[in-house]
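Only one chain is given next, in structure tokens, and it is the form predicted alone.
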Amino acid sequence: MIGATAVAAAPISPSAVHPRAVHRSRAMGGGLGIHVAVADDTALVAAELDAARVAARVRAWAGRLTRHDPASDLMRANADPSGVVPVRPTLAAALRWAADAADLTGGIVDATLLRERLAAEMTAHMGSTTRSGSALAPAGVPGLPSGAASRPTWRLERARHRSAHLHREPGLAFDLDGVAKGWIADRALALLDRHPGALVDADGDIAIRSAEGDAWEVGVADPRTAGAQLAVFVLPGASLGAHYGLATSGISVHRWAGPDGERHHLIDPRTGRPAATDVVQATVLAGSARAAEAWAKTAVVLGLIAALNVLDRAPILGAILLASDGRVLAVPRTTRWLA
């Protein structure tokens, strides 16, 4: 598994121009729905068949980044002494996603937070925080405000086949919980091109391709009440198929008692602890569900009046935000997309 989250948003039952075929299985610690648009009902039996194929596909993927497997391609990486590491093409890949994924968010999204992760979730059973100066102390993030050092450093050069050979500071550790799940949706989603469309909605993180004349309808869970909703979108199709990413990040789930008060998984790196932030839940359509990923967790990390400002400048096609004084709120260009 990757990593489990509650499903913050799925796919409800429109009334699609085309009918579905839909397998339902367990993957990346949570949900794996893949939903499958057909030309008529003739195509469904193959569809099945085509989403079990993918869904085996995104477990092995799943399998190969996890930080829960000490055998995983991911850990073997994080375990190797060296400084140059070889990996191998999934990984290769996944950490290609995960430095993009840095770039576009000004060093938000940061893949080499596994040690500050796990000493806060340390904290629940020890009681105890992070010092400052030892190898978790704050660090900072460029083009960012902070006062601390800059992140560890590391790279990838390509190899023969897809592989890489992995370029790091010495001690680096890699946790892809945050960048995997929307990368491995958008790429399941890529194996369903025969189809008029699919969704591939990895536990939350979703990856939608939607035909002309049909639509997707997805619903963004209410946090505060159980089946409740904060919106749906409707994300139509195109003549040649229309891309969508929808992801939700949040505060939430993952949460424990802390010495200093509750705590949460989701790192600030320019700090090195759980970010502190007034923002419950962000859920971001974009282009990709890896962008979307991206998107969400930066806006949660940042806080409700920077993540605004952000947000209504980055490349996505829409955004609804949580605030922990109970305000939804969204970029303006958002409502195009809701029911």
Given for the second form:
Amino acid sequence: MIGATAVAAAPISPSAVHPRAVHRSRAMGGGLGIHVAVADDTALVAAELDAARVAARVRAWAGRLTRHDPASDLMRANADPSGVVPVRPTLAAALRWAADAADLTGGIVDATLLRERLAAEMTAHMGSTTRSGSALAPAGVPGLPSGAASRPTWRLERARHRSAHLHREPGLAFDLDGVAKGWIADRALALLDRHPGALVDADGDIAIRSAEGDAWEVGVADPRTAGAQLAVFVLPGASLGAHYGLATSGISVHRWAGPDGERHHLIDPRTGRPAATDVVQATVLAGSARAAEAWAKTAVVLGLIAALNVLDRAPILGAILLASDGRVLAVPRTTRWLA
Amino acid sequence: MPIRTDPTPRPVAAAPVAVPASSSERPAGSVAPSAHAGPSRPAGRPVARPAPRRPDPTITRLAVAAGGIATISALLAAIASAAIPAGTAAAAPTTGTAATPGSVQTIVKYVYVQPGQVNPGTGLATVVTPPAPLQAPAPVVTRQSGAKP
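Starting from the form predicted alone shown above, please give the structure in the form predicted together with the partner chain.
So here's everything in the complex, that chain up top.
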């Protein structure tokens, strides 16, 4: 993939204090933006080189975790018929986060829904897609679904050099999707620690570290109107660097016609079908991109009322929901971060 | 939780009022000027009898003032408590769950991000406090995966 780099000698938003180098390219089927805040203009070139290096790492990670390449680590593990599969460090780390995300969201974030998602993408009848052998985890936040019979039927066993052995029911297939994007954004941001601040935009899932006296502005896309924004977050810095994560999930982009109406790509693990939801889009601000992505997806799958109940208690900084009737709602603590 | 505000004016502490010092408040050994003080009279002349001393009114005045202030304070407090329901912000249509008799725990579930929208009628508490209108679009945008910029 070809990266287009632009060096920005001037602040790119009204709240910015430090000059910023910006590297834009494509990865994970979408846009990848790496923004590096530097102390002064003399550091811009070094920041540009760092951003390009991190972009290359992002593409390498994404290549191991994608479901769109049969040669990826993920798809090779999915294709392995055995119940115990060795996995390399990148996939092992992403799967560990997938397990944590499932615990965090009461099983709503479930990385084992590849077959259900592929079934939803087909126009065939959906009656046989209800999953078995997997169930929801105990609820960690009040309001999350609970009462499921068992944990997801897979686990990781640590092995040498940060690799692992994946124990699973034979045939259980993984789709990391947004789980991987949030995880990649956070991991890429950590590679930019030597700069005062940085922002990694992994196709809409964003990890941010904001330096003291600086601030990053991030808009929330309005899916109804191209180029429009529902709101703008302003994320200030702190003395040791404030970390944020912003992610958006929704059902208005990946949609297709099915035999009984439109379908979308967000599967409700409780039914194995595309979630019946009145949340068109959810944006969550949290302390990391991976957590924000998990909660945003959870909000969409749960639907408006349940989502508001859960987000009210969830360990997040804010959330903005676009309902199917056009209302734009936010949990109250969100307003602190809005422009 | 909304911040409770109480627009009712509170009584301000009365400024100290200068009260004439009574004779009883004088330092020991000081000489009180007599009401009849004047040049010495020649001996043998009849002397008019002094009028009987009236009680010092200061204590009475202080007691009346304190009682008045207490009465006004009690009235204002009663008016204020009747005007503002407990646990709600002014002009904030809310619903809540009663924790204990006499207290209301307000649960605010969401706020509207855009002005001019109506309450959804979901049974959840709402506060209509839209943030400021959007400014210029931010250069970085979070969006659904796959969405075109």
